[in-house]
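First, one chain by itself in structure tokens, the form predicted alone.
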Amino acid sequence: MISSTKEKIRYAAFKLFLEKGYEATNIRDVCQEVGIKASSLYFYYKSKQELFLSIYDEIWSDMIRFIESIEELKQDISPDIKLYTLFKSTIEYCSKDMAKLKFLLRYHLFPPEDIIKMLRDKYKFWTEKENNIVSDLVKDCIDKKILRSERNITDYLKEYFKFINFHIIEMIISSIKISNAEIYSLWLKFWNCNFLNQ
């Protein structure tokens, strides 16, 4: 239930940027959408730019918090399992709510040419954060060699994101969930082929 104005603006704006896209949506389409005068939606959002942004953060800002929160990833368990669970829970977070997968998808592919340089920082500033968890699960299969030292973190981290963004875009696009029995497929092909045998 959405109660406050101010989730209801960014709900109709998320709902407008997603299905008309950023330079066909303008404030009256959300203010109209809301039910409310431009003056209440500027008491909580300078522009439009503004109010795209903020969503864009926070769906970025969702899913990270969601990462950082997995408990497996806190236990001490094999790292290996940590990297497994990491990609089967992202891939049931992103499953639970496609359309916001949907509108990141959207704008990395066809960024408003105004707001283009700041989605590049952002985009570059939210894939650090994601970076990083991996990084530091492939560091530890390294070090406890599971994983050959010879391969680069960079190397083992192109694979992962190249695989876990492959799904995630296949599932955007056929709006089919990945099963937990696909999934574990998929991640012991994947696992197999690309991390060990290469």
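Having seen the form predicted alone, the form predicted together with the DNA:
A single chain, with no partners or molecules, comes next.
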């Protein structure tokens, strides 16, 4: 596990930004954890903002890459099973790395003033990618008459993200991971109550 100085900086900064918050984290503390002087950090990142935003982007990019790498989604199976696989894989990914999700939650709910605009743009960019993936699956369900076509796609999307985000927030707040057995029963309940009915 060789770790370059740049990687060490990113990791130290991630931990501090997560626990202490953007404003309360200072460059000197980050550098002390890495074992370098504050001025050395500016060789790698031109500002505190740039350091923060690159960490934010990396978390999203890792997550989207993970979703895009799910084998089952590329195979020729029923789209409703794909949707369940997506849900299950996402929840598992989040439980493996709750810290990253807590980081995203923190800065989506309470963005620091001096980077609020950049955060908004980045948030839009990444959630659009995520939306497209789910949207394609929902469309496929509608085409194959698994889901009713009278209902709007954005309506289904909203329900899906409300559902999955709740469980992610629940995991973060309680620090308790959802078991595999639970994932399936949660999905069934959701699918029957919110997608098939009403």
